[in-house]
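Just one chain is shown here, as structure tokens, and it is the form predicted alone.
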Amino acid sequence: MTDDKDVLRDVWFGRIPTCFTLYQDEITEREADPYYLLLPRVSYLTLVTDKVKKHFQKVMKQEEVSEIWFEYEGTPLKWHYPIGLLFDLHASNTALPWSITVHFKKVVELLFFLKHFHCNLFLVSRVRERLLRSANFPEKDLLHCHSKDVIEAHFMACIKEADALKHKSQVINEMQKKDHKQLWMGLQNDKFEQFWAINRKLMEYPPEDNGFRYIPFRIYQATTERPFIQKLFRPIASGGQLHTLGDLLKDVCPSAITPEDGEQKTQVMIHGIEPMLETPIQWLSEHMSYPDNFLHISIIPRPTD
């Protein structure tokens, strides 16, 4: 890869200032205050929200509190997207700092009444089976994220399938578990250095190819419900010629540069920034792919006023 270590730099320490705030239908002892945070764009909000969860803990009963769950607006934020994913396509053109409202899965105080005294364990099952359908965690939306080990298998999966597609997964099938690990590792603590040392492997290639096989990326647009766009696409065209941003966008979303009327209504979004269409997809795949490897592209309504 090119060796503009500035770049990644910049992509590695981007922070996004965020106010957390307490669910207003939580069970509370007494008043929480906000929390707040700088956010790593490059992490996920399970993975960095130890505090914002023992800050909250301190004013609930404990018999309150179960799994940690985010919404934005009334949006809830799946933990399984990185961090500047989620406020390029929900939040990016609002004010600072990110407003996220914070939710407990509630754990109902009936269970620990029909336990007391001794029901019927076929009574209890019964309605614990109904508490939890109709507890306030969005299942329809969300995954659930029970320890750090989910969030490291998402991880690593995501970089096993990238690596598919640049390099048929000779490389990463070449790792040993430890450089595995490793890219784990940097990502938790938020250690550039110990990340890049093993991750860069994942962004070389041989000379004669002038580029990886396929391009790992997925579009994400804010004014639709699927989940995201993914095909195979490829950094050098047939005839030689290095294929651009603008060039990913008309074959996979045409609609998000090519208006019907005339007037741009999009941004294009990576890492909070709107890159030019002209820039090399393969550039934008060595430089600006978040740690799991992919670039994860957002389409969102460009602001009127």
Second form
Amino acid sequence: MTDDKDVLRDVWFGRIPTCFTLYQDEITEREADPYYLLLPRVSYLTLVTDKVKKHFQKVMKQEEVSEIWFEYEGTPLKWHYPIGLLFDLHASNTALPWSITVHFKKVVELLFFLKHFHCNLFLVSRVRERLLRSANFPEKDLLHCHSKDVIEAHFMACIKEADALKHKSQVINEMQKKDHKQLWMGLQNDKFEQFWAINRKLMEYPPEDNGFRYIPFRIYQATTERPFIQKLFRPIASGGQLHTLGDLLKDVCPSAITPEDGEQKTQVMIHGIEPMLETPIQWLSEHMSYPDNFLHISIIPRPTD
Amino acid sequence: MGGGDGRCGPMSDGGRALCDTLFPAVDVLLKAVGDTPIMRTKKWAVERTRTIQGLVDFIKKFLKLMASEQLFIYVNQSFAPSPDQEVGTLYECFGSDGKLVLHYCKTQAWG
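To test you: the structure above is the form predicted alone. What is the structure of the form predicted together with its partner chain?
Expanding to the full complex; the earlier chain stays at the top.
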């Protein structure tokens, strides 16, 4: 069991070296240096980037500052997905540090351009159109995050959904409000012990069962239209055998493990590693879930080097 | 490509993919909480890919609520799904007796 507890710590303390750069079209009074930060894999972008905000706000006029959002190679990054999932899904086999572009600026006034560039009306409208496209908050891709309360509400909703699957919500509902708060505070303040003092209860199951009722999991593929696959899946077969990661994939996403032309074209990644397909899914759920109690699994193209 | 991602696929994928194409909509039962206005029509056939946000916008329009008014949706009277969650996924995981029951409320009911 000592080894298994080590896994919990390794998952919690996983970090991704990241370089934040201000979007190049954002006109500022002075050049902004990029900002380097180690991001916790298990947390959320808007929870851990206050320092990034402060850094770039220094080179902007207060009235131009608008809701911050992040993008990687043109893809808006969903703040409500855990950071580790975003990295595994979009940038897993690329060179570190992870280069994220920061968007911050309200759309520049038309007047500004008329005044400073003496462009003809046609050109001005083209530039404004381009600015509108590039600087505007991508409503279709991202949720708004106006305060930390929004992150807390989202985090707690995920935990509740996970417990609905694992325990018919019995364990989460039996907890007091202060226990719920402790889960959130543990995540927010990066306090492993504080978090797991409560979370361990969500990882228990009745002695007569051999696992949870259903496993909370989501499978993501950058290449499909669907946001993710989530279905009911029991950790124990009717005969009592433990279902494995391979069994899960075979059932809900067989293309992930079916070789094409005899080659395995994809990787199955959780927290930056490829767990063996023989791993019991119950064990994975207890030890490699994110703090939101979900197993977030990325199916990504295998690098061809 | 198969495996329950909603597209056509062979029956050997456990029948899930075929199911998705045969039954593109799911039955949703909307229940009002507290003194939130009750919808005259409670049972709706909703496309699997419609999001919770899409459902919220629809209910607001139907109840003639203002766009700025808040509306909370709950599954199993226990959690509020994310606005970008798909109804189809919620139905698969939390539906019973062939329908997904969703409670809606103008104020926060189950946190």
